[in-house]
Amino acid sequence: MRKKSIEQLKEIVKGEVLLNEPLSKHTSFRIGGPAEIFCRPVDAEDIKNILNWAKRNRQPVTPIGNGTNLLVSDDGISGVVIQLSNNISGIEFDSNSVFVKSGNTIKDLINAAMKRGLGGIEFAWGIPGAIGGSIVMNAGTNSHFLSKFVKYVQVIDFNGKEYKLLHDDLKFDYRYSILQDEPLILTEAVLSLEKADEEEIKKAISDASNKRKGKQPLEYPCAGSIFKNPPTTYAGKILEEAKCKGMRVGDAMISELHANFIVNLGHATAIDVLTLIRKAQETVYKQKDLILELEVRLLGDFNTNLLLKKK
């Protein structure tokens, strides 16, 4: 990449532009090689300027949020990585509708809504991702999903064009939205919340928090659930029955507390995690004749042929 082009990018972006930024600093797994160009835009104008620069310079673009459901390659990511968390923030209310920027956390939203007697999404308390990434992945629990509350979203395509997608346009499904497959960046969402008593909201938050603390390995870096739940059962239950708890490759280990979590004991690499994922898949397949599908997203260059996949 020519130095002159990089300087031009820095001149047109109000936010940060960093070169060869380690993505291990920006993922909850604390794993990942460098982003060739790492950008932290502060608004939609910044995002459009970055996208236009990337198009002119023929650079691939990878948007990320808080990096909570990602496994990034040890080789990093080429081109431009746009981080939408932290800087892209803001919450406004109109009756029971809330306009929330993609970089706000779910906790930000729940707390702001609670002060106005609005709730319904307390089940998501403790999910560490930003709103944008949480909608893209249709985050939630086994029985409650963020998609239920989404009215529409604002997106920017990789040509810099901004437009609106309604709820039905997003094709929500279990841990899925169409935003996972399209070159689109979610900048803002409008959710419709429910009237609720503040004390009831606080109790629901406490219940959700206690449930996560008792079942999830919060003391080590991880990326949340590794596998999607199969129909009618839970991936964690299947992995536990297959005696996968404690299985280890390098510093990547399947949690002793919850079998659907892989934790980084200190110096795990992406290939450690991917090898462990394959080992767990093979163990389950041999015992249950079932192939567990990934929930965690892989970014960068991976040999995905290592993974078992449904035909």
Ligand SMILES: Cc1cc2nc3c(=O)[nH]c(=O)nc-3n(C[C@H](O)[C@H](O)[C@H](O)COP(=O)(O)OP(=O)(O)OC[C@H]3O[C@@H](n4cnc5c(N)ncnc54)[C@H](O)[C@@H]3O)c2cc1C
Given for the second form:
Amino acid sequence: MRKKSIEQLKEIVKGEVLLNEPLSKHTSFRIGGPAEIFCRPVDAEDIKNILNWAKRNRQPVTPIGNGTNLLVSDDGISGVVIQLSNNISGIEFDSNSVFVKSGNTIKDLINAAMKRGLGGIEFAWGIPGAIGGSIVMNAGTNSHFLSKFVKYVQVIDFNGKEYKLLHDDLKFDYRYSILQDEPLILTEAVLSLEKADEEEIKKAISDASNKRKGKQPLEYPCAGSIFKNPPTTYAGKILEEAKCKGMRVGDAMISELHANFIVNLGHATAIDVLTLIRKAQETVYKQKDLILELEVRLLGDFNTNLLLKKK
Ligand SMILES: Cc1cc2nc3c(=O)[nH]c(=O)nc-3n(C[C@H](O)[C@H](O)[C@H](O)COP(=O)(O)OP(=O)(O)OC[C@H]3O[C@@H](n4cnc5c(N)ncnc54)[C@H](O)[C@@H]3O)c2cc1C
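With the form predicted alone in hand, show me what the form predicted together with the named molecule looks like.
Now the complete complex, all chains and molecules, led by this one.
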């Protein structure tokens, strides 16, 4: 990238612009090579300016949130990575509706709503994502999804045009929204919450937190569930039955505590994790004639031919 173009980008963006920023610093897996250009915009105007610059300079764009569902390539990501994390935040209420910027965490949202006597989303307590990434992923538990509460979202397309997408436009499904397949950046969401008493909300938070305690290997860097649950069972149960717990490639290991979590024991690389994913898929396929599909998102260049895929 020409020095002059980078200087132009720095001039038009109020937020941070960093070059060759290691993405291992921005992912919960602590894995990932450098982002060629890493931007932390502070508002919608900044996002539009970055997108317009990327278009003019023919640079690919990759949005990320808190990086808690990502496996980033060891070679990093070329072009511009736009982080929508605590740099883009703000929560406002109007009756039962909450207007939340994409960078706020789920925890921020639950706490702010509780102060207004609003709840319903406490099931998501403990999910470490930002709101934007969590809506993109339709995060949730086995029985509750964030999508139920989403009225509409505000997005900016990669041409810099801003518009609204209603709940039905988002085509939500289990761990899916259309935002995974479209060149769009989610900047704000409007959710409809339920009236609830503070004590009830606190109890629901404590229940959600207890369900996670001792079941997830939180002492190690990880990216949550690696595989999606098949329609009538749990990926963790299947992996455990196939004796995948403790399986290891380099410093990447299938957790002894929860078989659907891969943990980074210290110096795991993305290729270690991908090779381990393939090993687990093959083991399950041989024993159960079932192909587990990825929940974790792969960003950057990967040889995805390594993976087993449903036909
Ligand atoms: C310990 C742990 C526990 C977890 N538990 C759960 C759980 O119980 N349930 C669950 O569903 N998930 C869980 N996860 C996974 C993860 O937290 C969720 O998927 C989360 O919602 C992702 O949000 P994020 O901000 O980290 O998104 P990221 O991981 O940064 O990004 C996810 C995807 O969204 C895209 N993206 C991110 N932000 C935007 C944006 N603003 N606009 C457009 N695209 C965007 C990215 O390109 C990527 O494709 C867990 C993860 C960890 C580490």
